[in-house]
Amino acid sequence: MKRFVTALAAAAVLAVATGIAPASAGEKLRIGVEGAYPPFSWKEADGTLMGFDIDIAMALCDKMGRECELVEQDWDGIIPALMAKKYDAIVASMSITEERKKRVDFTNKYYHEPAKFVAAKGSGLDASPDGMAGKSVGVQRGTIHQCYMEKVFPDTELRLYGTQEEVFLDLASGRIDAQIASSLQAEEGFLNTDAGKDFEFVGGDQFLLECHGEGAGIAVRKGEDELRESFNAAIKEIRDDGTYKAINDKYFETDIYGAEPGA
């Protein structure tokens, strides 16, 4: 999936504009997404990916003045396929976590909010580490929820998925007894839809600066720091025009920029 800038003249204004230098003549950005997450990102039946990362995305490319591809790869391997040199930079929810700083550097935030459990409506589950020993937690792989399980709730049963669909999949066959992920995307990619409406939230928000982090962040290669600012430059103007709140509002119905977690 491409989008272009409409002319080089467009790129050099917003470069005086805002400090963003415009893309040189036939250089591509290559932005490494998901896909299997909504509604940050799902995939279409004919292949075309959607949601609010997605957009963002382009918005931000667009801002930048710059001719952008997006490379759809699974979590496991998206920082590695960054580092490989597949795609230049990831739009893809990814939090900004200190373990992550340590192979990836990171723009500044574009939204955050915080994560919750979800379980059968009149469950009783008790979502505290006492309550949920013994009990099978479904969790996506390499994700911030996985740090926080394995720290926070070192005796409940932990199941990890290759996608936040297959999590909610097992969950609603019962074969797990509740799963932790995004507030936003549990609520939005399941409870609001047929398969998730005998579930519901259990607990509070749930928060550890250590797994969670400063909000999700778009990850770049170390070094690449033109890219980052780039970025960050990009982020502070589609705040400041409406193209942010545009693109929110077509999916939730807060500002998720703002949100945090209520730890």
The other form holds:
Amino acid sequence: MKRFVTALAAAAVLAVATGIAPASAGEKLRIGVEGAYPPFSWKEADGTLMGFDIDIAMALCDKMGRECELVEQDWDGIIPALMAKKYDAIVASMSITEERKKRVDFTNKYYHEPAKFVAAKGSGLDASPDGMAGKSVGVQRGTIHQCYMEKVFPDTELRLYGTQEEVFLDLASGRIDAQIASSLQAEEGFLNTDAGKDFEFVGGDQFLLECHGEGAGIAVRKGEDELRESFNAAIKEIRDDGTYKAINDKYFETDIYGAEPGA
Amino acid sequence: MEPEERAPSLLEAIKDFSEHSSPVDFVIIAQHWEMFLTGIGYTLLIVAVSLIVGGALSLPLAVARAYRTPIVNQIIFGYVYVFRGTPLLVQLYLVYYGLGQFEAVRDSIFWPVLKDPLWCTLLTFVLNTAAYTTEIFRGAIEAIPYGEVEAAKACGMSSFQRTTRIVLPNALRRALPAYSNEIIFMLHGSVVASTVTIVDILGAGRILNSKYYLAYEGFLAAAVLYMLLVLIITRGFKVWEKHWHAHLRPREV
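Would you mind giving the form predicted in complex with its partner chain, to go alongside the form predicted alone above?
Expanding to the full complex; the earlier chain stays at the top.
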């Protein structure tokens, strides 16, 4: 009996320690980030997280007056982990799409930029559904780009990878004919690096509202309206007071926010 | 009659229950049965080819090891040590991402093979299982009672005859239980193929999860499928062992 009570007490302590208490003001806000998506997020050799998403997340926390903790999570499981309360919000260049809205709520966008194909220089690839038929294209699993390729390019051989970095590795080694990703990410994370010097954008902007959505937003669990609204207010604040511009200019030459909402 | 008022059909009711009430959205798994079927196909293909080719490779290697053939034995030992000493995932990454980094490799005649994720996987898995199987067979050969070899010698068999008629048939029989473990390890190990874009059973599960932002439906479906395959393999081996080990069973009085 005594042993049973001890076990029960231990279980209770464990439950409290790993407790899944709802986040409230004053408590640390945990933010899920990816860390394998330069220049939006990447990991330095010493393990520190860097990038546009990381800076934006920190600036938003600052404006909200909350102490934040970054939690690294593979892209594959980034929404399930949010729902399992491993963190309270996702700041990871996640596009606001209908399919994702079934699982999570989104803030307003914090940037918006088009997707583009990348292929070897002089490949002469025609970035149309007919021109890409039978070609192999690399895509990160579970992204808007996978959705787009399946809907618009059904005759293209799709290769799915866990991270965007793996897609670039295989593009560089010539295993795939092309890849599709966010154009800024492809430019900063690949084309402007040594590995990507023999590659270029092919075709224009690829866009389908159903897949690409209205820009990248911050995801929170369904029904957490208070948190969502405070993020929205903070996004507006950093846009207005120049914090956003300072972060933006650190990574990009143009303003990646896109059109003002309602404009 | 208003269309909204009609009762939902049975199918809709099941779908609604699956999506909203059930802890596991089984309808979404069932809707993707074709993807999982392809996954089973790839898993079986990879495991079968690796085991057959790897097994065939390991036989001469095991004999050379057991008979302590000079120099050859040391080389085989080195190979076995490397492949048993490193994780399968690391081996596959080295072959797939590692070799692709070298321009010399990309320009070589091997690139058409190494370019393909399936060939990379088969190459790695064959070398991996051959290393393990070599040690299993070597152990079995060394465990043959010396009396059997002496008897063969007394009958005037040559060394080659002794090996092919007496040693190997007995050794392979005795190795069967250990080898059935290797098959199951290989089946479980084959999941690493999904990390290099191959849609095996786990790959199908991962795609399902990431497409619909699910936490475990894809993994659960994969787990059930792997369990079924293991069940079939262990059952099959039981029958096989019964047949092959008939002479080793205690005699019925």
